[in-house]
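A lone chain, given as structure tokens: the form predicted on its own.
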Amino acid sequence: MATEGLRENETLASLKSEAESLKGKLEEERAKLHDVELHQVAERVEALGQFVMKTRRTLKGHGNKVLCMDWCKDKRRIVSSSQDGKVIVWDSFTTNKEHAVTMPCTWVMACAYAPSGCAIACGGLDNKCSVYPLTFEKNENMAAKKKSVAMHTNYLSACSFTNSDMQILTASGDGTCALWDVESGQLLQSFHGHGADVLCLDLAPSETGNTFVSGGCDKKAMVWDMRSGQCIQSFETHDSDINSVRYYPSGDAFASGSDDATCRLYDLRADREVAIYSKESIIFGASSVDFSLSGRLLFAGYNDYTINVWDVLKGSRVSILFGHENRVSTLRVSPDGTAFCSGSWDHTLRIWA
């Protein structure tokens, strides 16, 4: 027995209490570094003026809730997935549909555009991540070219290509994230550490960045090293599920949106939470967050059908956007930063600028 190695007085309870006291000491050391708040540092920064953002396009065509969307690197095309089992590629300028795939399952919770713009990945309740190459042949049969890449033991909640079309990162309801080779479907690395469903992930923005952040139902946001498979930082300050995580453009921080109706900013170098974006009047969860290209604004979609725009430095809300008729489920800023797209349970996507 493994426990025979323990002396009599070293019961599980005593080891647990020792671990707790060490945890407490770590927290104390962390608190000593916690000398100033972000909004205090930003007091001398000029406030943002009034700005107007409106819905410029509405993309209609899904027959049920839109669950996920992603921009193509060409700043023009969008892929979206829905509860109706359809994945659609749109031209955001003309609102035309360029491709459509019907998945074998409903609830396609994840979709992603390949960096080259020549393929899309998607998955959901089928526990798989499938990659479809995109061609512009007339009457193309996309289903015939489908490649099943990732296999999880529970639903696929998020997927993202790494900096090439050759590798894909997935998050799942089985509590793990995994890195896969697209060609062979081989598992390259798996990431274990979440105590419940993983709901979201985001890749560090730098070309060399071999890290990503994930968030889940265990209220934790974890930063992972893709090469070693180890968790290198963990943050647990939310009071409920973390629905969305997104890196700050510089890669030195990330934001999270949670069912506890707050969004939070974590500084990776200071190893702590530096800002909370919340108001008494906001009582519904945040489903999706993303930064403006400069990092000054944080866009957050909520379950009360609104999108709130936060001043990242000041911690104040600078705008609230109305338009969707059901909860906002997904939100992404376009690669050139000139617009952002939101998807909703009202079956539509909207492009705002």
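If you're wondering where the values come from, they're calculated on a predicted model, not measured in any experiment. Numbering follows the first chain given and starts at 1. The term rigid core refers to the most C-alpha atoms you can superpose between the two forms while keeping them within 1.5 Å. Compared with the form predicted together with the partner chain:
- Once the cores line up, the CA of residue 338 ends up less than 2 angstroms apart between these two forms.
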The other form holds:
Amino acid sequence: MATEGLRENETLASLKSEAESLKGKLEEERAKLHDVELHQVAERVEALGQFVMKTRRTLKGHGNKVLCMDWCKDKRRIVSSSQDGKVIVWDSFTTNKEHAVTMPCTWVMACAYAPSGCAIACGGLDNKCSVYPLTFEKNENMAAKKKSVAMHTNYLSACSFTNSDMQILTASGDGTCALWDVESGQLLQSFHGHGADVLCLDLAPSETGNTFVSGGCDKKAMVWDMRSGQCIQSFETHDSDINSVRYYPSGDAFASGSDDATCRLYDLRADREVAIYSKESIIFGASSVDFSLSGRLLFAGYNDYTINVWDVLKGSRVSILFGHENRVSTLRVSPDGTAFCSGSWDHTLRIWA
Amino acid sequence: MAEFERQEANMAQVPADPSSAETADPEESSPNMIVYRKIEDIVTRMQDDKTGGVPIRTVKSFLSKIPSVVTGSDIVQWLMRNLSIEDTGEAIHLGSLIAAQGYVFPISDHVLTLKDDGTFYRFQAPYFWPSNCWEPENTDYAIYLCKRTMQNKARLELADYEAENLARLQRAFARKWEFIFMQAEAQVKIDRKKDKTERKILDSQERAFWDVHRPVPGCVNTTEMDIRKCRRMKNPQKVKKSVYGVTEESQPQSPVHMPSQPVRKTTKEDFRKQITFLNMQIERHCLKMSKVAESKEPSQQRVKRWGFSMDEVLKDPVGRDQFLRFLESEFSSENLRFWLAVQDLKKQPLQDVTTRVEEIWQEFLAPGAQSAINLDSHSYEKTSQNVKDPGRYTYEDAQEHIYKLMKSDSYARFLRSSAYQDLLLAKKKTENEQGRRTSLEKFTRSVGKSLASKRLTGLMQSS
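Right, and the form predicted together with the partner chain of this protein, after the form predicted on its own?
Next comes the full complex, this chain leading.
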């Protein structure tokens, strides 16, 4: 009863306006650090030389839209998943298929390679994340060795192994992220805070790896402490769903790609957005982003079938890559930075260098 | 048509805690709608002749006229001029996408791409725009193909794939084909009443509509959706509207349709959580930034200035602070504190002046004062008189004396002090170490340095 009295004066409207004014205050505080634009400081930085990137390999074999892909640490193998329920492991040099498994559901939206290279994880409309060990037996039956690890109450949108094969981090359409123990399937930590589907996540590059960033349909990018489950920082500057987030190589910043046709760079120490990568002629959403090894370039795949390469510091577009015949849905730079791979709704994957 | 599986029924789950407040029209913020509105803005501007739109003309051809067309190259040129596109290829690509989405179409081809030549294009009617969330049923398509066969016109002849589609639909709708036939006849009747030129235009627009929703085999179906975003589609549960206004009693819910996500209103509790979180963010941000500011040591130039004159020290808040700390370490800070208190007195509002004057007297001048300052007897006499009629300038004389005293004594000692000397020297030592944590400028400078050496080299060149 006492608490009822305290809250008497709080109408929905007053709470809403308080929340709005606090949002404004936070932005005000953040703006105080705004002494100079990133691209202005970058004027002193040496310009990038011209370089040409072309498709060097095309991986054909999926029967429907390619939705996700990941590189193996050996810088050569790739796992990809598709709307037709198939998950395929490729050798990107030879374009040979090394393993293939058919999931019991369609729309396998997430897949990941284990750090050891000995297993892959995937999931999608089945609301689960399953791990498949990779063997080199002649008549391999991958489906038999499947291990169900994560269980969400809606589709699995992203998954990633942490530093070891033992833990997996997942993001889901149920609005949460979760950390799982692979062996036991136990939930180690869950992350609540997004107001809508979580579409992507990326682990911080540090060896001590304790944080990760997630992006969702609530237009927010949130940085989490893996041990406590708390949200450390939150950014809400995009105008639409955030489809992809990726840490800058140093771990001090991250980039995002959104349906509002922009990519943005957020600095974690300054606690604010520091760059927007956009053009009047780019009107379709960015579906996936990744940095070059040094972090100077940002590769972004778009729903207009193209890949735009951005100069991260100067904010300008360096190159536009044509080739795919439908939306680019996934994009990752290889671990050694010599190439990147893109997957598309045109059923193919392309290796660019 | 995209085939959705039974598992997709899972999509109806409501997320845990939506914190975004409801907007006027949640549909407008859905990803597809954002793109549609941008394209619509482009095509509207393109058709506006007052602001440099493309030339839309009626072209003479043999015995007839082709109304309301524009060439592909005109569209490409317009896009390059108005959207700051430098490369023709890029403009063609964007134009093709606009066509593929259904906003512009070639009048003589089912394949929706843009060519940079004299090929004629027409703009789609707003009625058929994708933003109206059309999901035409096969019954509508059947009616359309059927009525095409009823009209004896060369230009309306069915393409091979259309003839195949029609045959398939006839088999599928065998039982209600009479109904479809009747609807088609009714449409033909309606069409006949229209003006000849208008009909040409409408027929082509209608065909372009079906080219989007029933594309030529091999062409991209731009109506395919990312399943993760489907929940925000307009009216997913209502009976889909028919292009030809056909309403059937027994029009079943398409089994492939997903139940819509009930819009959960933001509750008081949601807002309270938001407020707590925002407060925490603001606190963390300010704490983080204040730590950064604290660790910020004054620049060498600044520290050097303090050596020019005592005024420079007193002008700079950081200098004042350093000076005060030094004096406190010598237990002789009362002079400076008195000086500062008198400076502050001058800024006080009138109503507080009397009280402040009394406080200063008690602290620094009264017999047995805690921080007794050393005034000569003449000055002391004058001041005690002034205090009887308190004002902002009561201590002006005393302050001047103290100022001279500090200048000749304390200030010199300060400059000689190890504290000051350390600051002067310390600046040189830490300039290199510090850089990384304080400002954006320093962040990019350090990044720029490390990048200058790591160029993107060693690209995989073999193919």
